[in-house]
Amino acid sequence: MIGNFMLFPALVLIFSGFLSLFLRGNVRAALLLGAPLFTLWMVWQISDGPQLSVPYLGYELTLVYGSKLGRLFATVFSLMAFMGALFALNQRSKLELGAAFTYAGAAIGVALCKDLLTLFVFWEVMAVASTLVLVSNGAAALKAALRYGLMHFLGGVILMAGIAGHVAQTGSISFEAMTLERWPEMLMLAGILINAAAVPLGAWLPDAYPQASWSGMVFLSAFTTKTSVFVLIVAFPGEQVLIWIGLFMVFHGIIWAILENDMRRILAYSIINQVGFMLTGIGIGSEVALNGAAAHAFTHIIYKALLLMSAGSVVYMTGKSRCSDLGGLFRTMPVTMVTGVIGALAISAFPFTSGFVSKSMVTQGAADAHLSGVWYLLVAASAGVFLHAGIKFPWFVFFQKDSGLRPSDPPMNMQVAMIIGAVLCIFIGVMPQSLYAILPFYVDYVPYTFSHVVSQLQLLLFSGLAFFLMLGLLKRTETITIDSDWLWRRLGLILANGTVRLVVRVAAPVRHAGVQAVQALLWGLNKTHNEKGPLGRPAQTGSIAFLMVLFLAIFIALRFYS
């Protein structure tokens, strides 16, 4: 049935992003701040079940479908659009905010759809819009944007091939739980994992995100990888391969973040690390683990945005991003420092912050499933997160040495956006039931037990001690971090150039032999067809008639005996 298109929240943000390109001043600001809040209101007007469907080529496209999981993700995407718009009101590039709103609207479209075709359309809109967010930062980001776009369009092609195969084999376009028993579902998983920044095809994230503007990376951090988490929760819950992919991402992100000098690349690798926790929970597949993956995606979007707003404020006020160029900023940027520290505590799962009440559900899921090895690895990874994002980022940027820089806090709208993010991090940490009430499954989990709080504090304190004991080793200088993208950015170029040289070397004698053969053929034709040659001299009519009769006789004989 065709429903009411006013129940299509995704279109509100997409249309607002397009309209913002033609507005200016207070009218534009009012639109950018009002559209996400109106979208949030619309999301909570959607009841469970199909709300908006249209027929298409014999299929029923369910454009809007109400569910607790979809509502959860659409809610945080709307909140993120509001916080990002408030933070980016000073952004001169109109293209960035227009593309960012289209990006956010498409993410909400993914969260609320119930068929694979609609999913794919919004998936590709996200790829185009996020690429434009990068492009809007100018010439410095063009190469990174090109690499980013190529990776995401590759993932889209693989996803579409999987969807086509799935529909051909099953006849269904329903977006629901699947298994990895057939090749189409395997292709779909591969396409989704590219967007999730799964190693080894996740190097596009730290390559591209830090090339965005001071506000653009805030938007980029929120949608692409988290929509992938949403799709995996719906389509592939309990697939154990995701446990090992997730754990590999967890430690890959930690190690590369510790090696980094650029604060935004540190936080980019931290995204890979945190998505790894979510994929591990999805792979475990129990209700508590899936709740943990969904809750952690929700809280991660907020505290990661807070961290990147803090880092973006530093870039906006100083023009610097490398830790070795920063330090001592707490003196003149107190709001940026305090909110950044709150984000760092939240990502480290410090008690009474949002990360504590979400990440612990994933580790509890591993314990309930008797996956002791997975549980120990997740606990160890929590300590690693505190090392690189919880301490390293705020310590080198705001404390440690005095860089001599004396920037003030950023404009008031940017401060308010950071304060909202910090308040949400603390509110969810103190009142976890406000989040647990909107999770997809019933929550029978109490995060604040004495043993859990004490063990987490011990873990964080010993991680902090290790950081300061190894402080000399963690100080960064000018370095180049080589990630898996080296395989196609450098090794691939070397192989391509080598192949060209080999072809040229092999082709030279072949070309010479070919030229000689053609010359010999032309010489032979000239000898036989010139005026003195046997086929070039004038022939008498009788001779031609005799040859025709001879050829006719041979033809009749062959036909008779065949």
Second form
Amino acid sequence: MIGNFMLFPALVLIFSGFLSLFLRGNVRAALLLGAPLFTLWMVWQISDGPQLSVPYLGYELTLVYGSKLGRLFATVFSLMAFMGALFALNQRSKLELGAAFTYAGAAIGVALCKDLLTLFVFWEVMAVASTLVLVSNGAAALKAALRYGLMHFLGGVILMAGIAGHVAQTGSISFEAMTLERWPEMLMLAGILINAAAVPLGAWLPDAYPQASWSGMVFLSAFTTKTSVFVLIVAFPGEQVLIWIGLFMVFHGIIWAILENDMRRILAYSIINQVGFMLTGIGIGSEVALNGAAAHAFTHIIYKALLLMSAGSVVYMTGKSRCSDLGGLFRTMPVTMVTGVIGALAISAFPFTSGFVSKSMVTQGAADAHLSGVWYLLVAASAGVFLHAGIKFPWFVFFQKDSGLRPSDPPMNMQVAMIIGAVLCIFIGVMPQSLYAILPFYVDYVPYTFSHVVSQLQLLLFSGLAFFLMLGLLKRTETITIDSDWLWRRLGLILANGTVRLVVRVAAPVRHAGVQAVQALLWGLNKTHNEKGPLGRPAQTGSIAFLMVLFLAIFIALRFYS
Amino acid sequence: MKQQQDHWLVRPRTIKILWIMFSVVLALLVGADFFVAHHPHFGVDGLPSFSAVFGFISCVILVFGAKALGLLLKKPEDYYDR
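Could you drop in the structure for the form predicted in complex with its partner chain? We only have the form predicted on its own so far.
Next comes the full complex, this chain leading.
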């Protein structure tokens, strides 16, 4: 069935991102704010089932397919594009928002497609567009952008190899739940996990994201990892290995965030931590756990964007990002501080914020499945989230010592974007039914019981007590913390240099012999071909004619007597 | 002329009051546990003030674990540029 191209929401953002490069002033702003809202409206016009298909090389590509899960992700991606555009209007690089919209549009394309080929195309568009978001921050970000691009193209190649093998073996391009028994599916999972910033290559995220501009990181935090979460929910629900990968990421994020000094690297590690919660939920695979993973992706995108807008405002106004340079900003940046604190409470799953109603579904899933070890680790990690993001970020940026900096709150559009994010965090926390109604499965879960609220407050506030009692141990140092990116940023370099040295050493005798052989050859050639040599002397015309006749005679003789 | 004072929020007196308020809230939360019917999943988590103790201990372990790893993993900021 060839449907109506007007129902292809991904193209609206991609096209308006491209168009925005040629516009300026209010027209550009109107386009960039209107397009996400129009996309959101379109997403909710899509009814269930296939809506737009095109034939391609003998396959039927399902470009747009209505499902509750896809609509959930497309909704939050559209909201995110709107908030991000409002926040980033003052960004001087036009390329950044243009690329960010292409990136967001492609993410929506993934969320709404139903075949692996379309999925792959949008996947790669996301890789290119997100690399451009980094590149648009200029020379400082170029090396990180290159590493980021290489890592995502590697992930793309592995995913493509998996898809090709899967299609060859099953003959189906349908994007649906798969089992992890043969190598093509394993390759697909590996490719997806690279984008999810999973162990062992996940260090690309904290390496690259903090190199983006003050507004660029807001976009980067939203789409790549959460698109992977969406694909994993569809393709590998209940795949147990995801539980352990997820739990590893949860603690990887916390521990590295505790050690980091740069506030945007802290928030980057907390993305890994939060995606870990989602992967654990997907691995558990029950309806409540999958609902939890999807809901947590939804709420996470909003509160993480809010946190990064708050951090971005600080970078925009002060040019500083290291905790050791910041502190005491609450005096002059009240809006940035209050909205940032709301984001920090939401990521910590404080009652009456969005994180509380989404994350608790994942832990509930672990409890229902009688996975006691997983449950204890998830609860310990919830305490750790408050420690590394919930208190650490606002404390070191807005309170702590007085850094002497007195920046004002950022321009009005940036404040409004942060206020919208904060309102959404509290609205979802207070009215969880609004989110539960659009989750993939029916929700039979009540987050607000007296027992649950008291337990959660105990957990968080005693973590807070631990934070302030151990403040001396958490003092920021002017250091970076190496991660698995050491493998390709340091070990790779050492190996490459070592190889060069080895080659030079082994090759020296060989080269010496080679040089001598060439010199001998040249000496010989010189001997025969110099002006006195037998082949180098100027020849007389007569002797050449004689030689020609002689050759001719030999040929004729051979012709007749053979 | 009155000497210029720092923001009221960072004066020692305010910080002392905040600590007292925080302690009261913590005590109330622990106290509330004795009036709540918890529905433990695995047994231990049903004990009174389980969450408080578990949260506190988790954070202590995480911080000390991170400090220990930090000895190995923390490098100067120009580590990759050298």
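Numbering follows the first chain given and starts at 1. Rigid core (definition): largest C-alpha set, two forms, superposition within 1.5 Å. What you see is a predicted model; the values in this text were computed from it and never measured.
After the core is matched up, is the C-alpha of residue 55 off by 2 Å or more between the two forms?
No; residue 55 is a residue whose C-alpha shifts by less than 2 Å between the two forms when the cores are overlaid.
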